[in-house]
Amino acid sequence: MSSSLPPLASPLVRWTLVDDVALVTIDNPPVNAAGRDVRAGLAEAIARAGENPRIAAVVIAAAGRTFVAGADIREFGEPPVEPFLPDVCAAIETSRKPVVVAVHGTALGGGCELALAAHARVAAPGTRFAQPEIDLGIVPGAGGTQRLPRLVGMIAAIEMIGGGRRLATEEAARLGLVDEIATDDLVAAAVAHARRLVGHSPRRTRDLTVPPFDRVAAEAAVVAVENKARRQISPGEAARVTLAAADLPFDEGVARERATFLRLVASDQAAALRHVFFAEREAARIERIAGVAPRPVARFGVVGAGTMGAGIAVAAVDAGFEVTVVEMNDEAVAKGRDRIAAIRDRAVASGRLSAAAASQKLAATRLATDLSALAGADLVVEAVFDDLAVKRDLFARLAAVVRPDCVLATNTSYLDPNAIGEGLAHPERLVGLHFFSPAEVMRLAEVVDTATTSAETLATVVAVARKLGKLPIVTGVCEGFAGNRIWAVFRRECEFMLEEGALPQEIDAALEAFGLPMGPFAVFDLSGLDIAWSLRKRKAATRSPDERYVAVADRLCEMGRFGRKTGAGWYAYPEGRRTADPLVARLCEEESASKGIARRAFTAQEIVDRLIAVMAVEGERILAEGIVARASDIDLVFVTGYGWPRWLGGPMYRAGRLDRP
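Structure for this chain only, please, in the form predicted in complex with ligand 3H9.
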């Protein structure tokens, strides 16, 4: 029987008495983040429960779709405000009256830590437990690193805290994190569980010892986390402080964790990662399609089974679409099938896919030589040769076979989609859907809103991109759209610096020290210099003689140096090792001399600052032209499509931060 209790001061936490159990409910939509008022409400409830003779035990539950999804990330930019989450957890744990949590949805970060501090955890099926703090550049800050290994064992704790492993209810129960799975009424089960604990001394996680574990395996798990993180600091720190739980008394371990948390939460990487976290949520708000329902898409067509088409087809099959790929003839179909099979083989070799699943997915990918195979398609993406006449002709032929409401998407990188769509029947269904290579891996999908695209088409393609596991960023029409347009400016500025005195290896080293996984000249060598060369040759006739033009890349190509595939490009590759080449230095010097430019030295900082500055200027232009909605969308383009580490935050973000180390 329920009865009321004098209310708590917090507007976000309420409680009632169920017989002799205080049922405390957190109600902070949308995800019950443990912000100040939630922490204050919990602290007050625990303190008052301790003093109230009518209360024998406490259950903490959450309203809405999830248990607590973590600390309130919006508070991280500010100094912490009392009561601190570790103190709230300590109050729960040291309560003399049993405290049980009733968990549903997700228990993430600080939410998981609240659960760890309770005396028992009752969870609904389908709940996920995780400590995702590393993704925000921090370590758990409310005891998670010290309590989790005591409950689930050291190796699993390192994998969760350092490696982002998530536990579903059943696995959490097997490992000792969940004490009871509530198949029926969660709160009723938690109340009954709490009542069973009354009269027993509470089982405090802090008093448990870490179960025995293999030290060598644990060290190896930490090293694996560090290696995978490359230069992101938080995963390694999180794994190390977790491992310390085996060596330090609980209070010392918690103090070490808190110090690490406070240091990292103020770090540059954490600030950048928070920026990206909120940028991703902002990007989901697309004004033009607010309230517009996407059309259902089940049948997904792809025209062209080259590298892009094959990758798109793989992503589409993985997302559960019914996929048909059309190529020109039997030979092209066979090659396309080989490409798709090669992607599947790589997934099997790396252990991401079972051999059985791979062959089942292959069998599910239908290939055909006639466009009429796409007659029933709801959406068709073309990924054929990037040539205007070829694409126009294809769309005209496609329009004759597909339904008038079939969405037609072009994967063009550089052509004008408006020109591609000229003369197309029902041009409102035309849209750009620009994938990044490899299309089955890269998260970015630029959705190009053409002059004729209807809101319904845009909404449909955005929904399809999300189902494909992509991050859709809507862009307007301009050469290169958002990403390649800024990338072109970046690339050009790199070449200007070559002419002014920098060498490719210096520019690469500066950008690699800054954080990019690979400098641009090494990337050019990897992807090959010949395609860009033929593009430049095609454009040479129309290039203004006043345009600043650096010809070093042309000279390399004239020498047959197309990059790694020819054994040399911007670098030489003796025994496969990337090596600065004096010949390239000489070409740069000759270029400077031919233009009367006195070469000078560049510092690494100057190289980085200059490149970020030109990217940001182009980004501002793109914003002013309304090509993208917000600066943070540009950051996401680079983080999800161009290999920028998330912890760098993207070029627009960095441009506001040139004064920071």
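May I ask for the structure of the form predicted on its own now, the form predicted in complex with ligand 3H9 having been displayed?
Lone chain follows.
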């Protein structure tokens, strides 16, 4: 039986009395972030419950689709405002009356810490628990690193806090994080659980000891976290503070955690990661399709089963689409099937997919040799050779087969989609959808809005890209769109520095020390020099004689040095090891001499600053032309499509910080 209680001061937290249990409900849509008003409401509820003789226990629940999905990130970088989350957690934990949380949806970050501080946790099936603070460049700051290992054990806690692992309800219950799984009414189950605790001393997480664990294995888990993080600081710090829970009294461990949190939240890496977080939120706001409903897409067609087409097909099957792939003949179909199978085999070998699931997904991928197999498709993506005539011919033939409302997407990297669609029936359904290789892995998808693309088509492809697990960035039409256009400028500037005195290994070393996982010349060798060479040869006839042009890459290709696949490119690869090659240094010196350029030494900082600056200048041009909506979209292109670490924030972000310490 419910009865009212005097209202709380916070507008985001309400409470009512269910017999003798106070039901405290957080209502801060959309994700119930633990902002100041939520924290204040919880603190007030716990304090007043402790003083009210009618209340025997407390249940904390949340309205809407989720429990607390983290702190209010808008408060990060701002002066802290009381009540602080650690104090709220401490108040919950030290309450003399039992406090139970009813968790559904997600309990992330600060939400998970609130749950850890309670005396018991009741969860709905399908709930996810995680401490993803490392994604923002920080560590948990409200006792998560000290409470979690006391409940789930040290190894699991390191994997969650340092490695970002999420626990589903069933595993969380098995490890000890969840005390009861509610199979019916979550709140009713939590109220009943709380009532059973009345009259017993509260089980405070802080008073538990960390279960025995293998110290060597725990240290290895920390090292694994640090290695995987590469140069991002927060994962290793988070893992180390978590491990300290086994060695320090609770209060000392919490103090160490809080000091680490405050130090990292003010760091450059955390600021960059917050920038990327907000950039992704902004990227979801696409003015042209505001209020436009996407068309339903169930049947997904792919033309071409090369590396890109195979990857697109895998991503589409994984997203739940009914997928048909068309190739030109039986031999091409067989090779395409082998490519798709190889992707599945790699997933099985890595443990990401079971052999049975791989077989099922492979069987679900239909391959055919006739475009008529796509007659019922809702959307078709072409992934054929990047040649204008080839693509025009394909779309003309497709238009005769598919429905008039079937969305047609071109995966071109450089060609003008407007030119591809010339003469196409119903050109409003044509759009660019540029995936990045490997398409089944890379998160970026540039959605290219052509001169004829309808708002409905654009909305449909954006929705499909999201369902594929991609981050869609809408761009206008220009050569290379946003990413490859800036990458071309970046590449050109690298080659200019070769003429002026730098060597490939020096440029790569500078950028790898800066934080990129691989330097540009190593990347060129990995992707193959012949592809860009073919493009340069096609454009040679229209290149201005006044344009500065560095011929070293052409000379390497003329020698058959196409990169790793031929055993040599910008580097030599004896026994597969990347090695600086004196031959390349000689070619660079000859290029300088032929143009009368005096070579000089470059510092690593000069290399980095120069490349960021030219990228930013080209980015500003793209913005001025309206190719993308905002500078942060450019940052996302490089973070999600070119391996730029999130903790560097992207080239536009870095350019704004060039003059800062």
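No experiment lies behind these values; they were computed from the predicted model shown. Between two forms, the rigid core is defined as the largest C-alpha subset superposing within 1.5 Å. Numbering follows the first chain given and starts at 1.
Would residue 203 count as moving between the two forms, using a Cα shift of 2 angstroms or more after superposing the core as the test?
Yes, the C-alpha moves 2 Å or more.
Is_shifted residue 37 between the two forms (CA, 2 Å cut-off, rigid core)
The answer is yes, as the C-alpha of residue 37 shifts between the two forms by 2 Å or more after core alignment.
Core aligned, does the CA of residue 336 move at least 2 Å between the two forms?
Comparing forms between the two forms, the residue 336 CA shifts below 2 Å.
Hey, core superposed, how many Å does residue 20 shift at the CA between the two forms?
Here the C-alpha difference is 4.9 Å.
What is the C-alpha shift for residue 10 between the two forms, rigid core superposed, to one decimal in Å?
Core-aligned C-alpha shift comes out at 3.8 Å.
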